[in-house]
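Below, in C-alpha cells: the form predicted on its own, a single chain.
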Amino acid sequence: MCVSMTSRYTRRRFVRVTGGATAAASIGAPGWSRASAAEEKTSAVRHVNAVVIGAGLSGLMAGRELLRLGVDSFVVLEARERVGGRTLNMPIGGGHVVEVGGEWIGPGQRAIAALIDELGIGAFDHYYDGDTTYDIEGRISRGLLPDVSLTEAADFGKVAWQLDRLAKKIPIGEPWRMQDAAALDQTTLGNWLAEHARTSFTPSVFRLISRAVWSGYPERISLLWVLHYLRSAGGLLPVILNDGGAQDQRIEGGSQVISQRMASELGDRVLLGRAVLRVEDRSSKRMRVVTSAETFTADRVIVAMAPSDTARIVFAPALPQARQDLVSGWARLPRLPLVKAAMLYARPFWRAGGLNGAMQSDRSPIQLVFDNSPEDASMGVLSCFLSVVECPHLADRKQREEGLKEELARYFGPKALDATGYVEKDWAADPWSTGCITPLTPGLLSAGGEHLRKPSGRIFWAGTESAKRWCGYMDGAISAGARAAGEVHASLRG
C-alpha cells in the first residue's frame, strides 16, 4: 500500500475498466448476515464444504473461485461489522470516498486487474503532474528527482542495480530454496547497505523506502525477505516508481468498493460478526470451525489472514511446529504501526504551484504524502502515513490534527493549515489487524517460510503475506485466495 520514489516517464497505461458503478453507494444493499443475540443462543451446528476464514480481498476472493469451480457449499467468516480487510473507505463528503488502508494499483498485476474488469469496477490515473517534494537528511528539495550529486546519485545506482540482480537470483515465491538463503536470512538490510553503499545518501534513501514500503527500518528488516518482496512484484522500480509503478492507478469509488462487490455477489454466504475462536482438524473426522455467534462443521478451512493474525485462533491438533514459529516471530515484529491520515481541503491549491502533492522523508515524522484528491478535483485531498512511535507529540487524535497541518505546512505552504476536515485509520488500535504492512525479521523465511502457504493437514492458507507475485499488495491477495480455493477444489475431489 506504501511507495517511495516517484517518476514522472511516460505513463505505462496498465488497465482503463469501464463500465460500472463509481462510488461505493452504487452497490446497493448488501446481501451479507450479521449475527444477532437470537443466533447465538439458538444456532444448530451446519456443515459446509468449506469455511472461509476473513472477509477481506484474499478471502472473498477465495469465495468467489470456489463458487466458480462449483464448490457451492460454504462460508466466509469475518470478525468485524464490515468486509474489506486492510482495505477501508471513509466518506469525506460531497459523494467521495478516501481510502485509509491499502489502495493502489499498477502494471503487472494481472490478478486484480481482471477481478475489477469482471466487477465492472473502474480505474483512474493517480495524479502526478509536477514536482515531488523530497526531505531526505534534511534537505527539502522539490522536482523529479531530490537535489543530489552525482557521486551521490551514482552510489545509489549500483546499489540499487546490485540488489535487484541479487533479487533476481531468488525463486519466484520460493526464497527459502536460494542458495545461501539461511545466510541472507540472516542479515539485515541496514548490514548490507553497510557494507554495499559509499556515501549517507544511498542508506537514507532505502530508510525512506523501508519505512514506506515495510514499515520498518533497515537495520531490523531481513535481507531475504526484501529479496522475496522484490522478486514477487518484479524489481526494485515496479516497488518504489508511483507513476509507472505500483501506486499508478486508483480505484473508482475506494479500493474496499472491491471487496464490497465480491461479497454482494457472494450474498447470505458472507457472515459478519463472526470472529472465529477455535479451529479442529481431527482427522477421523470434519472439521470443527467455532465462532463467537455458533459453529460449523467443514471438510475444508481456508484462513485468509496476514500470519501474525491467526495467533488469536486456537488450533486443535496444534499447527505444525514450523507453522507456530513463523505465527509468532511475526507478531513480535518491531514494525512501526502506521497511521493512515487525510487532510480536506476546498480544493488541490498546491496544484496551481507546480506540486503533485507527493512528499516522501527519511526521518520526518510523516513518512508520505499524497494526493488522493477525487479525480474531479472537487475537493483537495493530502493523505499522510506516519508512525506515532516516532513522533510521540502526535500520540493524542487532535494533537495529531494539528501537527500534520503545520508539517503540511512546511512543504506545502500555509495555505496547509486551512485544512476543511481531517480523517484517519489508527491501524495499531484495530483490534483484527496487528498493522497494515507486515515486515519480517532475520531467520523467520528461511527456517518456516514455505509454511506460509503449504496446508497444514486440511487447513489451507491464504492471505497477500503468502502469494508468490506482489507479495504484500492487494493483487497478492487477489491471487493466494484464487490459489488457496483451488487447493481446496483439488483436496475435495481427493
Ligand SMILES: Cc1cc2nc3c(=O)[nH]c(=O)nc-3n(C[C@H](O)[C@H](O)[C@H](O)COP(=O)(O)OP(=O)(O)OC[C@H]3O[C@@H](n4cnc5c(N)ncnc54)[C@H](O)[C@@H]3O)c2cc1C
The other form holds:
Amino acid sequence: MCVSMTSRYTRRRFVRVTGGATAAASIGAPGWSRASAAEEKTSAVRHVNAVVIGAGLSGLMAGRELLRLGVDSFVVLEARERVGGRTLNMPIGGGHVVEVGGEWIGPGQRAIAALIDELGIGAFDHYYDGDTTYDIEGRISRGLLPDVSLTEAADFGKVAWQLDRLAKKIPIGEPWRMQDAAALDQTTLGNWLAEHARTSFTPSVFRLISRAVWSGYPERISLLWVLHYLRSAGGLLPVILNDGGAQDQRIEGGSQVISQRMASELGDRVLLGRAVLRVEDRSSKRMRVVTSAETFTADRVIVAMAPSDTARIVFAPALPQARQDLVSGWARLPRLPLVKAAMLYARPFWRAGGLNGAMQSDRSPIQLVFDNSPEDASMGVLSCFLSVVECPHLADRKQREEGLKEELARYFGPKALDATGYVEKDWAADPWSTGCITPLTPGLLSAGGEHLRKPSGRIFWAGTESAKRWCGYMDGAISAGARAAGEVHASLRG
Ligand SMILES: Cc1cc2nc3c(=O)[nH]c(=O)nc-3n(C[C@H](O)[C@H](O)[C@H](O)COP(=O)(O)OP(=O)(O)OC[C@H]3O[C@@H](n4cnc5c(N)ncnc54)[C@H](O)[C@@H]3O)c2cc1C
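What would you give as the form predicted in complex with this ligand, now that the form predicted on its own is on the page?
In what comes next, the whole complex appears, and the chain from above leads the way.
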C-alpha cells in the first residue's frame, strides 16, 4: 500500500557497475559450469565439506559466507538452468530489464544493503512523484491516500495500531515462544479484523494488503503468521509503505544481478541443472546428496529454499515429524497463484498527468500496479500483480495481455491501450517455486515453527522463510543464507 512520504533514512546511490546486459552475459562465463554429458557419465562420487542446495539469493549467500569463513570445499547445486530463484530479470529492449519476481528493497533491510554495497551494485529510488490511484470498495480515487471519510480513516488507523501493538509482543523470529502463541495461531487475520474493525473499509484495505503481501485472503491466514511477518519487518508501516517502506528502491540492472554476481564470484562451485533428489544423513557415514546428474558426499548440507519446495527432496532417514508436518502443511496451502506482468509503452505517459503509476485495489483482476520504467524514463513500464484464480477469463496469456490493457485504461486513460510490448512470469506454473510469498494457515507455525531453522542432524536450513528479520523478503533470504553458513562452519569446527 502506498503512502507517498519522504523517506526517513539517508538514500544511498551505489556505484553503477553492473547493467542487466552485462550480468546476463556473465551467465555463460567460464568457470560457472554445467557438467558435460561425458563428465557426468565418468564422474566419480565427489566429496566436499558442504553441499548447498538451491542457488537463489539464500543459497548463494550461504556459499559466499562459507568462503569468507574459510570453508572452500563446497558446491551450490541448482535445479534450474539459471541462478536467482524467485528473482528473475526479463529483457524489455534498449538494454533494459524488468523484474518479474522479487524487486524492491527498503530502509532497515541491512543484509541486502550491505551485500549490494560489497558487490558494487547500485540502487535507485522508485518513481513515486505524483498521485497514487486507489480502487477500494468500488471507489476509484487518486491522491496521497485513498478518498475516505474521517470515520473510515480513524477506524483503519486504530486497527492498524492495535495490530502493530500486538506484533511488537512477538519475540523476533520466534513467534512460537509468544505467550498465547497457539491461540493466536488458531485464529485468522480475518477473524481478528471482524472483532476489531468498525467499518467495512478497514477489512477491505486489509484484504488488499493481505493479497499483496501474503498472497492470500485474511480469512485463511494465521494471525500468528501475520504478526511474525510484521515483527520481522519492523511493523506494519515498513511493509505497507511504498515510498520509504519495503518498496522504496530498485536495484540497478535488476535484482537477479545480485545472484548472478555472487554466482560469478563462486565460479565452478555453482552447478546448474542439478535437481537434488535425495539427501542421506546416516550417522557415522558421510552424507550423500543425489542429483539428477551425479552424487556428492558431504560433511554438511544446507537446504536453501522455501519449506514447501523441500517436499520434492527425499530425506533419509526421514526428518523429525514436526518438520515434516510443517513442510507438508505448507505445501498444501491454498495460496493465490501469482502472475507478475509488465506492460511496455513508448513513454511513461501517466507521469505527465500527475500520476505516479501506482495503483492498489481490493478487486480483481489487478491487485497492484507500479511504474517500473527504467530510471532514465526512456520507455514506460507498468508492472501489474494479478492472481489468475481470481479472474479465470484471463487464464490464457494472450487474453491476459489484452484484458490487462483494458484494466490499465480504466486507471490511466486510453493511452494505456497503446502498449508496445508485454512480458510476464506466471509463478503458479513454475516447476521449482511452489509459491512466491508464502502465507501460513492456522495451526502450523505454533506447532512446527521452530523447525524452520533448527538443524536436522547435519542438515541446516536457509531460505527466506527461515529468516528472523524480513522473513519473506530478499533481505531475509540473504541473512538466512549467512546464518546457515555460520552454523555449518561452527559445526564443522566441532
Ligand atoms: C512475484 C514476486 C515478487 C516479489 N517481490 C519482492 C520484493 O519486491 N522485494 C523482496 O524483498 N522480495 C520479493 N519477493 C520475494 C523474494 O523474491 C524472495 O524472498 C527471495 O528471492 C527468496 O530467495 P531464497 O533464496 O530464499 O529462495 P528461492 O529464490 O526460491 O531459491 C531457491 C532455489 O532452490 C532451487 N531449488 C528448488 N528445489 C531444488 C532442488 N530439488 N534441487 C536443487 N535446487 C532446487 C530453486 O530453483 C531456487 O533457485 C518476491 C517474490 C516474487 C515471486
